[in-house]
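A lone chain, given as structure tokens: the form predicted on its own.
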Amino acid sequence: MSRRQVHLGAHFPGVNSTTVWTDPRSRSQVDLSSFEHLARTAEEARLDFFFLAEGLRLREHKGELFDLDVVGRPDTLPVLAALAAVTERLGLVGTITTTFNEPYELARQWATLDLLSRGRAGWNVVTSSDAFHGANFRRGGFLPHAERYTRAAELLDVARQLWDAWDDDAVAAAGAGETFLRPGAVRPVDHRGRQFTVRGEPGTPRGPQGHPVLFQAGDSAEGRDLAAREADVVFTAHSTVEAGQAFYADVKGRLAAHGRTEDDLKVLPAVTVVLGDTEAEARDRARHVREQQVTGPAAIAFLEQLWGRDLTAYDPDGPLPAEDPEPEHVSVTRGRVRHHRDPAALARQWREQAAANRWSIRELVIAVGDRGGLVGTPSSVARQVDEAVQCRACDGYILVPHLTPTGLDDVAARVVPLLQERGVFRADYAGPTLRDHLGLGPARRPTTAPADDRRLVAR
């Protein structure tokens, strides 16, 4: 039996609290040659794409900005299409919402990078709840938890129908009839629903993919089943083998009530990655980054996020609080999911860790944030890759820096190779498209309406 091939993706690191800024060798986050370094990186790499996040709106803490991470960022397209020119197979994949967009907009924004890119397109498809976020558009937050993804159903059903609203041959070759567009090879959507109604013949032709790979980031019920149903690939986050392989069997396991298959959906988690010439050493390099990010001010600020009151009289290199958190002021930072039901039992664990272990307050922050990554030399990160995958609790990973742009050189020039060695890893592309290098089919289509039925084309 072959073995299992592994995916990579690169994230590009920017906005968020694994990024370390004040390293002299970080560079700007929003300058077009950070972009294109990473980007340039992966893809002689052979990696199978270029991952942004998004970002609607700086976050706050206690009614400030919170600048002790990197603050603002460039819009998502835009990035992605002028990566588009300065690459030629990397897959470019971006954070939009479906929360505060509309169908139309989406649907031919993601077709024209399609087109631009030749076939590299993917949506990485997820909602907004809160109204803090929703302040800045003018449907505000607005939508309850489930009927995000109502919504957000709908959107990528209204989607599919403007992008399968054209044939792929619908311009007919040059001097071969007396119009540009093959007779009925565009025709009308009518959709008309609770969130939508969209009505007319979309202005942009169908991509070479057909459909962006859809990409979909939510870990709750509603969002596995949005991904085994609607999705491509599963972004995800899992600190240990065995979470991943429960995750990977349970939204797997939910395809076959979609008439899908196991390889119709690929499930990456993001995970950090630190080297070292020898164990020893990439462990070190690992404790001095979780430094690096969990500085004396940012301990106090994560702990004040849990206790709803002001601790900027602690020292951080102190013990914890002994007074509880107040419930009704853990959302004292804005911007950033947390989701502590029960503030009091958590302060109350973690102060328990903090004695048993005999950690500061900065020490437990480091720890409890601690989402694992992979540490090691170049050989034994290669080999719990390769494990992991192989084991399925995953189809590999989106490999987040901690440097901009340049925290990925080591992964591309050391990790990789040894990956092709396996034998599980390209050594090359075997097609132009993102659907190619991540193995996918090709995108559903509807049934195909009479040439001249132009009432309606919808499902």
Contents of the next structure:
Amino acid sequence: MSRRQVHLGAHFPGVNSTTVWTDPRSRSQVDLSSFEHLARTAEEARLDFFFLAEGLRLREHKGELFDLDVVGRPDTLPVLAALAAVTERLGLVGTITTTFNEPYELARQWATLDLLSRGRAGWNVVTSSDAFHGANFRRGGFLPHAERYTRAAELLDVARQLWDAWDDDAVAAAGAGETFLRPGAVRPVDHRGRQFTVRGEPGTPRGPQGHPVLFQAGDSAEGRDLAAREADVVFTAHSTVEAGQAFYADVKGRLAAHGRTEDDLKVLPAVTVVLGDTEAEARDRARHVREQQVTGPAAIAFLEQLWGRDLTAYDPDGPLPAEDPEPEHVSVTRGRVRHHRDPAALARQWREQAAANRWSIRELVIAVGDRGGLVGTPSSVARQVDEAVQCRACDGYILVPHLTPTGLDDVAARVVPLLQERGVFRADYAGPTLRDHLGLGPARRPTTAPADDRRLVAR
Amino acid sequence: MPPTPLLGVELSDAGAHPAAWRLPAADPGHLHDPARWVSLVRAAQRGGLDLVLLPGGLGPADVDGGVRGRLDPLLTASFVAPLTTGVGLVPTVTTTHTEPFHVGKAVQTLDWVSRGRAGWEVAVSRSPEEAALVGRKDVAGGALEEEELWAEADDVAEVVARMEDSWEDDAEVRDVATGRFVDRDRIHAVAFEGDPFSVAGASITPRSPQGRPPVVVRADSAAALRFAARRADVVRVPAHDLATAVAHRRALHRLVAEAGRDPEEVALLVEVVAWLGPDAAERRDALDRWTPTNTNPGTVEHVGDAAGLADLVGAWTGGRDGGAGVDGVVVRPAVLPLDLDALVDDVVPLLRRRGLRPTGPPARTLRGTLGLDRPASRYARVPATAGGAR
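Got the form predicted on its own; any chance of the form predicted together with its partner chain too?
Next comes the full complex, and the chain you just saw is listed first.
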């Protein structure tokens, strides 16, 4: 039995505290040249795909724009369309919310991207429910949390019907026929559901992949169910082997109920990477990255999220506040997901940790915010990646760089060749589409069933 | 306004004639092929044209008997952008159904990926078919009301303009000493409250190379013309003769002045459907037998040789001697790529010889091509150099 193959994506450095902008090598997070650099690096290394997150509103902290992290980014789909022009094989994956879009418009845009990229489009399907983001949209923040997934599932159902409404070879040959389209090659959609009513003949031809590859990232039970039912790739944050194996077994265990097998859904955690010539050098570099990420003001802002009040009077290099967090859970940060169920208990725990280790505020934040990631020499990182895939902790990783846009240059140059030597990563692309790179079968396309049954099968 | 007339081209489907796809030269099997769009826009670039218009509504087609199925125009323009230079890229963006916030960041992003060559043609969707596909608006009452559609487009244009200005040019400070990536005092909330939508925050996208990518409007109704007078940098109109074009120019200038704007800053382009080459009349007759086009008498057609089209451009754009005094022409090639290639290779050299095309290299941005300055953000209160510390 051959070794399980590793799948790798390249995450464009985001608008978050992971991305280090104070480094002199840091360049624009908006200019096309930066996107092009990371995409070309990823394609030369034969990575599966490029990954781009979405912005819907600038983050706020204590009622003002949060100004300590990278902020400002372009729109996801036009950037991916531009990258389709300057790459040939790399998958192009982007996050788009289902909450503030209509299925027809999304189906049309994703079919366009799949056509423009000749079959390389991937959609990371997310949901949003809060009124903060909703205030930028007609629909506002109207959806209760639980209905996010109901809407997402129905939206995907409608999108699939729209993509499947066109046959692959719908255009009649040579224009000699009586009509531009082969008769019967495009069928109208007639969907009347709880969330959407969509009727008519869709306006965009079917993309080469049929459906874009679908990514999904929810970690709740509903999110895992949605992934098992609908997604081709699930994007997680479980970066340790044990947590990864538990998640992998859980989510893949849900597939059989939907008539799917282990290979139909790839589990790809997002992970940061720091390399060194020795293990000690890699650890020093990782420590240095954490120090750059957590400046004094950033450390105070991090504590304010838990304490729910202004803490700027505290010295980031001094001890933690003796006072307890606001008893009522007050969220001072908007536009970022943080769930602290018991702020007082967590604050006590942090104070104890800091006292035991003689940590300042900044040192504590550096320690508790550390998500680990892959740290080591190129050969140890290659071994960690290979082993995690062989022991079914995951099917590969989405690599998250610290630096825009050169943060994956060394991984591409030094780690990928070692994975190729191990026989677990492709030396060249086997096919033209993202579906090919990920080893996924053809898009599920239950078009032989009548319209009503089609919806049942798609669920 | 630039010293020589503007010359744009509309690239739609297989050409302006609905039956153009029936000619083998139109290569109908590849109309949705990305390489075709690159090749067409590069032809426009080869001819030094000022802008390409990429039209297209949300539905499968505009005309019976024509091509069905289209790519999203803004994404197509974004795809073509890195592979072209010089020529302005103007996709049609329908404001009737799409969230204004999505429209704003998409237009700004096209400007980023084209390095300052973006424009957008604001359009409304009158079609009950498109409304049924999107499903958000109740279409039980039949066609949507023209006045309401353009009033809504006006709100969308206002939101987009505020988004484009919401980041001042120097908002990103990257101040290592204080740890601040941006100066939050230079980023401004859109704070638009209207009916039927509100948009609260600033754009997620920093100010783009042109600041405000030009707004193009096809003024094919009175409501569209009034919208254009308030919002457009470029207005294109169908006209079937010189007298109509002159009337359009007068009406537009009056409305622009009434809107408190300088008529000199709004370019008026007249559309010409072009059939070029020795077989032009023959092709037109053959295609009209499939799909008659005399139902659309509003647009002038030129059927014939390159010199004739050059004469027509001269006559329409000439200010004196009985000319119509419009600022330029949008050529709609009847069959692509035939009539586009003939425009570029045969008509443009004649126009150059007659001093009707610029002789130097193209401007770096579409605003530059149109002779428009890069505007300051409406929110900028102090000169960029005076700021710094808060």
